[in-house]
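Here's a solo chain for you in structure tokens, the form predicted on its own.
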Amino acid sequence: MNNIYLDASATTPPHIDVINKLKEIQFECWGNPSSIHKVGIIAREILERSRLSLANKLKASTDEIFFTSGATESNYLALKGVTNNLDKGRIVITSVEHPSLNLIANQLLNDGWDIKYWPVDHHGIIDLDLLDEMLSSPTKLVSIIWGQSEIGSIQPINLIGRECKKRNILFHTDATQILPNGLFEWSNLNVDMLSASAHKLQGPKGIGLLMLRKGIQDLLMNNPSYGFKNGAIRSGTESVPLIAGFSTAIDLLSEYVEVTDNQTLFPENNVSKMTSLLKKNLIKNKQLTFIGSQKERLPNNLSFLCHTESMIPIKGREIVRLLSKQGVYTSSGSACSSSSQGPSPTLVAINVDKSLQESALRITIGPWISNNDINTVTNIIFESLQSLALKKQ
């Protein structure tokens, strides 16, 4: 068996630094951070410590970083924590935004809200010429998937965020799939509200932060319901072993994006070196179709269309499920959306053929993958394919 693990985009294999972190903290240091004794405060300390790293790896103050369970758990107090405290108006969000999004949009257009999709091109980037159509009032907010799961591409969010900004619309975007690829710099980015989570990164599952500019925090503490105390923007009681696993995981981040208005421009390291060498070698097969942005996309995602060399479609759960027998392990999209039948959202949205829609192979690759692993890949690759193709003549 190979066990090469290829789906970095659903979760990763946890650092052995970050194993270690939880271990220690959750054997010495396993106090409740609220209480006021000595081991209550011992934890409190050590969560604190670990924000502040975090604050100072993503350039921002201590108190614009909030924890929650994830992305997507981020996701929601964003959008519903403000639309709470606005009248209503419009809201704007891409046609290729992760589910979890896609369900808290139709919560919030039962309760009132429009919702209007920013299409996007066939290679799933917003289109620009609808921008000022987008911002128009009566939107007041907006949200942007930075880095899209399935097919890879990259949204100008900064753009999208000054233009925001002008306009005196919230702009929040959900940057879970970015971070993995190099820190970014939270002072400067024309961002209100971003969500990320913990294992997209070799961190802890269980584990996600909000970050939201000053201004904005009062709109998502001011709602009882959530059960706020403290200061603080959801209830509960503080995972300090989670919390201090998420910053060993940030710490082993060392390089940074730059953010232009058009672009998002990534470090090249190992990961994205060994994401090029195995797309030059599946580009050559024919029974493969690239899709997704060429350039503007994210350096660690590969993202085909399957069918046999006469274009008969190939259904990708049918080659994940044959690649997993021989121990790479891929995916067809996104994890969140894994277990939905039916054609993907996001390949529908860029104009996907109707017969190959539900024929998406996506591989993410993390920093354990080798020169050797992208070659076992590829001869493992192009002979599932040959052998499903046989089925279908």
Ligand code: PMP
Contents of the next structure:
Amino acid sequence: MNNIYLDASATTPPHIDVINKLKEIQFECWGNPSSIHKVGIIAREILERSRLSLANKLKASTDEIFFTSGATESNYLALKGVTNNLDKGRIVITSVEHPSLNLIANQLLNDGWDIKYWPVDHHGIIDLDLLDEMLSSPTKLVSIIWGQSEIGSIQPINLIGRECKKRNILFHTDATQILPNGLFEWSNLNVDMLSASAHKLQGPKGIGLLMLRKGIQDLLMNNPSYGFKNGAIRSGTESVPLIAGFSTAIDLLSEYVEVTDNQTLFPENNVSKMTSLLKKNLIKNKQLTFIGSQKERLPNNLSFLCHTESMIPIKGREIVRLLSKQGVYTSSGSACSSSSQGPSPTLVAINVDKSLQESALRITIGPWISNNDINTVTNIIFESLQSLALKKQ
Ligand code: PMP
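Counterpart to the form predicted on its own, namely the form predicted in complex with the ligand:
Following is the full complex, with the preceding chain placed first.
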């Protein structure tokens, strides 16, 4: 039986070094880092060492790094935190955000904020002709997903961030799907707040990152739902093993993405090579239509619509199940939305034909995938598509 995991954007297998680190810290440094005795001090030292290592890797300072339970919570803290301390106005998000961010936007709408959705073109990239309109008064906060989790498109976050800065607008980005593809340099980003999750890069689940520029941290402090301590952005006992495991996962990433004003340039590595190879194989198949920008995209992501050669739709969920029976694990969209019925808002936003809105298949690759896996997967996908097409005729 095959066991080929192609759903890295949902989660990744923890790296063996991460598992060993978790075990070591869980056994030896289980103290509460707020305790002032030796057991607590040892835990605090591990925590701060991990924070420093992570900050160094991301070219940030340690006091800009806050640990959360994951990107969902980071998104929540960022948006709810700052809006709690601002006069109401407009928030701009894109029409292709992760469901966790859409949920917060809906809550803020109920709280009296005006929420504006920045439309995307059929590649999933925001329309820059709308920049002045989107960033006009009374916009107070902009939140843009950097690398889209379903269709892989990349937004020009540095350009938007710079324009926000000029206009005194706060800027948040969800970088959850960027980090597995390369380290960024926080000091060179025009971003005020950034969210990420460790389990997308072979780190542990239940630990994430919220990066915050020093100048705006006051806005997030003493949030009634989180900070019971004076000056806290997030309270509760820190999970030292998870934080150390996150830091180990970041250590395993060594390459940097280059972020220019309107492009995110990823390093070429085994993951991008395997993804390109699979794309080269799959593009020959007339039952697949690739979606998302083919230029500005996450280098580990392939997404396409599945259909017969005469364009009769094949449901993404159907093919995911059939592939799973053969030991090949893919997704019909974002893991957070693929369990819900109905079309994905992202596919609607990029104007996918209504009949094909439930036909997406997403493949996301990680460093564990080999050349052999790619050949096996190509054959299995081709055969599965053919057998599903036969049933439709
Ligand atoms: N944002 C994006 C872009 C994601 O892909 C995910 C995970 N699917 C999240 C946020 C939420 O991450 P977590 O489940 O780790 O909180």
